[in-house]
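Okay, so here's just one chain, in structure tokens, the form predicted on its own.
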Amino acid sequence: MDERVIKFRETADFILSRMDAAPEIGIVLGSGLGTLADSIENQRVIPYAGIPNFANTTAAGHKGNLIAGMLGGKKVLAMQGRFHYYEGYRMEQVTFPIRVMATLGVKTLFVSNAAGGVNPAFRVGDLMVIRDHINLLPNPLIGKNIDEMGARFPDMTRPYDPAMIELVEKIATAQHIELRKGVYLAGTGPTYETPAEYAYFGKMGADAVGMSTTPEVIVARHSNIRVFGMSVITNEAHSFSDTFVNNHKDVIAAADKAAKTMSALFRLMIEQL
């Protein structure tokens, strides 16, 4: 057996020993978006620091806890903060939690992030449903394939589940919530992009830019987990004044304001899955 699979099972067994039952749904919460965890009922908090084989998150706005419990009538396991390539972690470490979720039997994954709005129509606080992505991070599947988890050459034609996108659009219409829809581009960070880079990414077809998410999605799809993704637009990366600067505190503050609406959408989606 692949040694990596042994580690996935070891960690999965540890997490399961601290839960009432195996989770059905996984959730990854990005910068400033960890408040969705407050909506989880009957929750068990498992700090990353105590989980075998887990890394520790160092990014501001990422609390570093697994939250197990009930949301929308389903058993969920939420990451209150993720791991990033820019923190110095290998892609194997960045995506390790997704492999563990797959080992636990998770079949549906919700991912979220804070992102800069490249699309000139986007404004701070907008919620963008991710319909596709451009990955400029190292592909997490490089290296020996984990045959027990998935195929050597997984299809990425529809990385974000069309039925789930249709569902959130239906819910948003009923709740009178305006949604954007677009392409998310992931770069390495940790620097924010230059105005020229933002313009270049826009010409490539990106609507929003961030530093995460795509590795998790790639690994989830490799493990045949369906994925729904949403970005909170936390800065307008398409209009630059002489005094404009990107500030991470402002990003987290903008994400906090939008988190309540995103949390409500996730809960309603989970109820209807």
Contents of the next structure:
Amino acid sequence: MDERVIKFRETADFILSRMDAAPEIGIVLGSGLGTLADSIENQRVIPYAGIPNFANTTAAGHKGNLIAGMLGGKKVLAMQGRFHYYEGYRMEQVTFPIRVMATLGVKTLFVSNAAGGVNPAFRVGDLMVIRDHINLLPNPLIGKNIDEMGARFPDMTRPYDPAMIELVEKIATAQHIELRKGVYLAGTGPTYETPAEYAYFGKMGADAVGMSTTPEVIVARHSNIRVFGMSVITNEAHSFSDTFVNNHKDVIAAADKAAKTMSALFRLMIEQL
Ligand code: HPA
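Can you give me the structure for the form predicted in complex with hypoxanthine, which would complement the form predicted on its own we have just seen?
The complete assembly is shown below, putting the previous chain first.
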């Protein structure tokens, strides 16, 4: 057996020993979006620091905990804080928790992030359903394929589950929540982009730009987990005044404001899955 699979199992067993039952649904909470964890019932908090084979989060605005419990009547396992490539982690470390979720039997993954809106119609605080992505990070599947998890050449025609997109649109209409829908592009960071780079990404077909998510989605799809993704637009990356600067504090504050609505949508979706 592939040695990596033994590690996934070891970590999965550790997490399972701290839960009541195996999770069906995984959730990755992005920058400033960790508050969804507050609405998880009967929760168990498992700090990353004590989990075998896990790396530690360092980015400001990111907590480093797994939160296990119930949401929308289903067993969930949420990551409060993720591992970013810009922090210096290897792609294997960035995506390790997703492999562990797959090993635990997770069938559905919700991913979220803070992102810059390059679509000129987007405003700070908008929620964007991710319908597709452009991955400009190294592909996390580079290297010997883990045959136990999935195929060497996985299909990426529909990385974001069309039925789940339909479901969120139905819920949002009923709740009078306005949603955007678009393409998420992931770069390495940690710099925010230059105005020329934002414009270039827009021309490539991106609606929003961030520094995460695509590695987790690629690995989830490799493991045949269905994926739903949402970006919170935290800055308008399409029109720059002479005095404008991007900064992390404003990004976190904008994400925090939108977190409640995103959490409500995730819960309603989970109820109906
Ligand atoms: N670029 C990259 N990552 C981001 C941005 C951005 O403009 N905003 C929030 N995360």
